[in-house]
Structure formats: C-alpha cells, structure tokens
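Take a look at this single chain, the form predicted on its own, given in structure tokens.
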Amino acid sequence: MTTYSEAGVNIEKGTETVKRIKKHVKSTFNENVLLDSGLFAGAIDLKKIKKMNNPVLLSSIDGVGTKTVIAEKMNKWDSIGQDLVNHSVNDILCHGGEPIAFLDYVASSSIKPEIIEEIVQGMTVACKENGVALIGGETAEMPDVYQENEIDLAGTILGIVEKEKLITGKNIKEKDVLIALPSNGLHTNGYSLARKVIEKTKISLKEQFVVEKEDLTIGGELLKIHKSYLKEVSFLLKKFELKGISHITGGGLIDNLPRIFPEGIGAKINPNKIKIPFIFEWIQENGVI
C-alpha cells in the first residue's frame, strides 16, 4: 500500500496549516467578501462598481522572487508576506486603480504550518493596511520541486477604475515633470544578483553596519518590507493630472519607465535629487556593479 505520507506529501500538516491561517484570513473581511475561506474560489458583491460610470476591472499577478531565500536564512518570514500584497497593490495604482481584493499561492517541498501562518499573517496586515480582502489562496507541497526549506510567493490582486481615469501613459508628452517617489531598499526585486554579491564578499547577513547612526544588518535591510504607495498616489490623484506612472520593479528605471512612454519620448533624470538607500551603495560596491 502507498500512501501520501511516503510520497512526502503531509496531509495532517496542510489540515493544521489550514486552521491556524483561517482567522487572520478573516480578519481582511469586509461587507463586500460573499463567501468563507477554504471554499472553492472566493466572491466579491460588485455592488460599490453600479455608482461608476464605466467601471474597468484591474488584474496583476506577481511574486517576491529570490527574497524568500533571505528570509529563509535569517528565518524572518513575517514580512514576505507584505511584501507581496504591497508590490501587487503598487501594479495596480500604476493604472490609477483602487484594489479591492487578493489570492495568494505559497509553494514549498514540505509545509511547515508556523512559517506559512507567519507568511499568511504578514498578507493579513498589508491587505488591511490598504482596504483589500484576501479572498483566497492555495498552499502546494511539492516535495519533488522544491528543495528542502524552499519556499515560493506568488499573488493575485484585482482592482477597480473608471475607464475615463484609468492611466495608461498615452497622452504623456514633452515638457511634462517626472515626479520620484522614494524606495525604502530593493523592495522585492534584484535579489539573485544581490545574493551573489553576498556570495563572493562571504559576508554574513546578520553582520552589523552602522549608517546614520542607525545600526543595520545586510539581512535586515534585504528584507525591508516593499513599500506601498497607495497613500501617496492617491493624494496625488487628487491633486494633479498623472499621466502615466510607473513601478520601479526588477528592470529598474531603463526597463519600467519607458513602459509607458509613448513613441519617442524618454525621460530626463537628476540624480543629484535622489538619495540612494544604503543597501544600493553596498551592493554596488562590493559587487563591482
């Protein structure tokens, strides 16, 4: 007889897993979530789009990619979690969109069900941070694709916008102003390159640095949480005419920034107005990048 515990496959665990996430998975509810967790897919009442015009829905799937390997080694798994629901959120505001709900999907070779609560957890407290229900999700144990303590992260998230708002970069044109909004670190990009740069220098994560009389470790500023820019673009939004916007994820700024330039027009930057987090400087460094 074979069974799903000698394919590597723990049942009892993911039944365990399942019950320590729900609660937190609840508390992102609100009037608008029509069904429970643990059900086959989740449901939204559409109601708040029959007061839109022309209401267009907004979709974006994303991950936190190497990142989660950090936070294997530093055994941090609470802002992974944040990470991918603000990184999905910021996909979104990039069309002026308002995000209204979210899935995720954690993958590993053998579920351990306090790390995915830690990760659940930290989706919990960004979803709540800006207004979004998680909805659903999918917890995979794959022993023959995964390594041993990996760990994946993906996420879906889905929005709302008013078609005559919604910002697609077309009518940007010369002489318009480019406006930086500033990162707090990597975010959850670029991590493979930085991780070999740790490699070669033979650093330690938890090494201390002190910078601006703040002490900091190279595995805690790799983990700084991805920062959402709801607040700030929707304050500008309210303000201005934003004509195209632009996350800065792993292309940075030569690849995201003409994603929405039309035809024959580019961008004119000054470096000398931006102050660049510490951890880009160590990177470039010592990796001689």
Given for the second form:
2 protein chains.
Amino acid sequence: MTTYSEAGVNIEKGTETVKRIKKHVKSTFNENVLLDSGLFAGAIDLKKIKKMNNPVLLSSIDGVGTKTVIAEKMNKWDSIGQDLVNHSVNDILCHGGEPIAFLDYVASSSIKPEIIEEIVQGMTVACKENGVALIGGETAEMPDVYQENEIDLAGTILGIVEKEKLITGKNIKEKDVLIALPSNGLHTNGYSLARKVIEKTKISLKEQFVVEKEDLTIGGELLKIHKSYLKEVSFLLKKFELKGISHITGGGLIDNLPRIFPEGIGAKINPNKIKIPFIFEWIQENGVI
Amino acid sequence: MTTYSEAGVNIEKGTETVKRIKKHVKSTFNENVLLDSGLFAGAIDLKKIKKMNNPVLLSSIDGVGTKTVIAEKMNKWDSIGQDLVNHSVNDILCHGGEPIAFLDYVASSSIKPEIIEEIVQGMTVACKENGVALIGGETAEMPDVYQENEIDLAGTILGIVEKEKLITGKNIKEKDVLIALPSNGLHTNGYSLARKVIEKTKISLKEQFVVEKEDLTIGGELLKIHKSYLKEVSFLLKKFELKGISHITGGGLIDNLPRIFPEGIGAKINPNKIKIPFIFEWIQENGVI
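Same protein, different condition: the form predicted on its own was shown, now please give the form predicted together with a further copy of the same chain.
Time for the whole complex; same chain goes first.
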C-alpha cells in the first residue's frame, strides 16, 4: 500500500494552508472581485474598462529568484511576497499599466502552512499598497523537485492602460533625457551571486555594519523590499510625456535600458553621479558584480 | 573574485534560451497582441471587450506538479507545456471563460536551452489549439532551490466572459443532472503518488502493457496530455444552460465537485458506470488511490 503521505504529499497541510491564507487574500478584495476564493479562477468585473476608449490588458509573470534562500536562512518570510508584487507592478508600469489584480504560485518540497501564510500575508500588504486584488493562487508540494526547506515564489500581475497611453519606447530620440529613480538594494536580482560571495567570505548574515550612522546587517540589506515605483511614476506620468520606462532588474542597466530603445539609440550615464546602495558596494568589494 | 557562472548562473544560456523560444512564442500572436516579446509585459488589445455588455476578466494560475519528473525520466519535454495550458484553459472554462492569453514560468537548477525550447514549443501547440496568445514568460535559473535536472513549470491563463454568462454553481438545485466528460489519464495530478508506486514496484517506465489491443507503456500513459475540454464545453454551453462546471484535478471528484455546490447539495455517482483509464487501475492494483 502506498499513500499520499508516504509519497511526501501532505493533503491535510494543504487544507490547513488554504484556511490560513483565506482571510489575508480576502482583505485585498474590492467591489470588482466577482468570484469567491476557492473556485477554479479569479474574476474581475471590467466595468471600468467600458469607460475607456481603447482598453489594453497588460500582464507579466515573474519570480523572486533565490532571494527565497536568504529568507530561509533568516527565517523571515514576510518580505518576499512584497518583493514579488512590487517587482511585477513595476514591470507593467514600464508600459504605463495601472495594476488591478495579482495571482501567486508558491512551490516547495514540503508545505509548511505557517511559512506560506507569512509569505501570502506579506504579498497582500503589497497588493493593498498597489491597489491590487489577489484573485488567485496555487500552492504546490513537490518532493523530488525542490531541495529541502527551499521555496520558489512566482506570480502574475494584471493591469490596464489606454491604448493611446501605452508606453513602448519607440518614440525615444537622441537628446532625450534619462531620469533615474533609486533602488534600495538588490531588489530581486543577483541573489545567486550575492549568496556565493557570502559563502566565500564566510560572513554571518547578522554581521553588523554602520553605514551613514545606521546599523545595518548583510541579511537585512539583502532582504530589503523591492520598491514599487507606482506612486513616483504615476506622478511623473501626469506631469510629463514619458516615452519609455525601463525596470532595472537582472542584467542591470546594460541589459535593461536597450530593451526599450529604438535601434541606434544609446544612453550616456555618469556612474559617479549614481549613489550606490551599500549592499552593491559590499558585494563589489568582496566579489565582483 | 566571484562571477555569475561560478555562482551557478549562466547568463549566455539565458540569452540562448530567449533566442530559441522567440519564434515559437511569436507563432501564437494574433492581431490583438500589441507589444513585442522581450519587453517588460505582454499586452492584449481589448477592443473585443468594448462590444461586450458587462465584460469579466477570468484568470487562474497553476503548475503541472511532479509530472515534470516523469518528463525528465522519459527525456520527453514536448507534452508538459501542453498539459499546463490545457489544465489552465479548463480552469477558467469552469466559469464560462473564453481563453485569450497565457504566461508561463519555467524554473530549474540549471537552464538547458534545448529543454526549455521543447517545453515552450509544446506550450505554443496547446496555445494555438485553444486560441490563446503566449504573451509573457519567465525562465529562472535557481541553483540551491531546485534539485539537479528537475524543472518546475507554472503558468497563468487569462480569459473573458460576459457577466451574465459567468458560471458559478450557485443556481445548482436538487435533481439537476450531472454530466461527466472523460479524462485520458492522470492529467496533471497525483504524480508524486504514482511515482512512489512505480518506485516500489520497480517497474520500468518503458514496460509494455496490452490494453484493449493497444500497446501501452506506463511512461507513455503517465505523460498523456491533460485534455482541454474547450471544444466540448463550448458546444454544451451553446445548447444548454450549464449551472456549474467542475474541473476534476487534485483531490478528485470528492474535493472538486463540492467546490461549486451550494450548501446542502451533493452528487450521486455510480462508480460502476465510470470507465476508468488503465493508468488509474494500474496504480490502484499496485498501490492505493
């Protein structure tokens, strides 16, 4: 006889997880959410779209990468869900998108309901900050695929924009001005490299540094929440015609700026004018970026 | 000095993967897809929705579970992408949704561009069959999170439905008739259990069985593609008022039927009238469902 629990899949823990996260998920619901959680899909009433001239749906899927490994080592799970939502909000914002809904996917070798709850609860904090309803989610227990205690977290954002206001970068011309908004750290990229540097230097994640009179730890800096630029960019969009927006994630400035440039366009950046967050400097000093 | 490749992340392979999958992704594009692949989000022109009375957006996120482990053992990667898309199409179909777009997430300990291409190419086959544009995707290389050679595959479907035609199950009443559409096997659930039974019986995935004069292998049966019920259900929706639709996935009939039932409603099923696919019988004989 072989049972599900012998096969490493714990059905009760799945049910407990669903129970634990329900109230958090519901706290993100607004009057446009039509289906209750626990059905086969999430539903959003698009009545708002009926008033738009030429509505366009924007969507992006992403993960938080191995930032989950730092969360595991720090046993602090409330921030990576916020990272994921904010990262995703920024991605559709690059095209002028107003976020409306989010769906998450959490997978692990074994489900720990209290950890999933902490992740989802964090996610709902960011959902509410960005005006997003968490309309769907999946929790998967996959023994033999994931390493013990490790978790992967991915999700999809949905947003809308008027077709006339869709930002593509195609009108960017020579002599246009490049404006930068600062990050607060690694956001959700470069963690495999950062972890390797930490491993090599044998530094503790709790090691303290004093930077500009602030007490910091490496672990705390690594878990700093990926910023959502929704407020700043929404403000700029009202004041200016932004021709292109790039979200600087994996691959950095070098890979992400050209994604929105028309052929033949480049950017001139004075690196001395960029204030580098401490964690970048620390990695650079101890490894290489 | 620590570099990205020392940290187990191969940037060139990421770039090669993007190149390999681009043509497949583009083959799913229709006139409503507005942004090119490689930008920060996918975009769908919702002009169709302008003609609807009360448009509702439906969305669901899901994974294929440890069916990926069977794909890895059989070294056959073209079907799990189809599993994922079809599974997702069925999920929004439960609420009457017409699928319009899909986004995928593939993560692994190390990226193998040729395997990712095979998965995505399969995914685009199902996308085209279901009239869905593959508007977004993310490939993540996560050493230390995934076990060697293992892959996880998840994705999000987007669809639309008229609010008046949103199927919720809430009008289901006593004496309503339950219609079943057959599956062709395990679809995308129960694989951790199935694999445990295989491990215990020490059977080869290539072991042949003759069932109703057909030559079958265990591996072949396990990889049978999750059926999309889009055609059948669309036909039924035109002819009948379907009050509720349930997609029988993990948890089986016992867990999935009650998801759409109003309180106090149950279903009477005669198990002798259900034709059980061979693979279920084989698992039942050798383990327990």
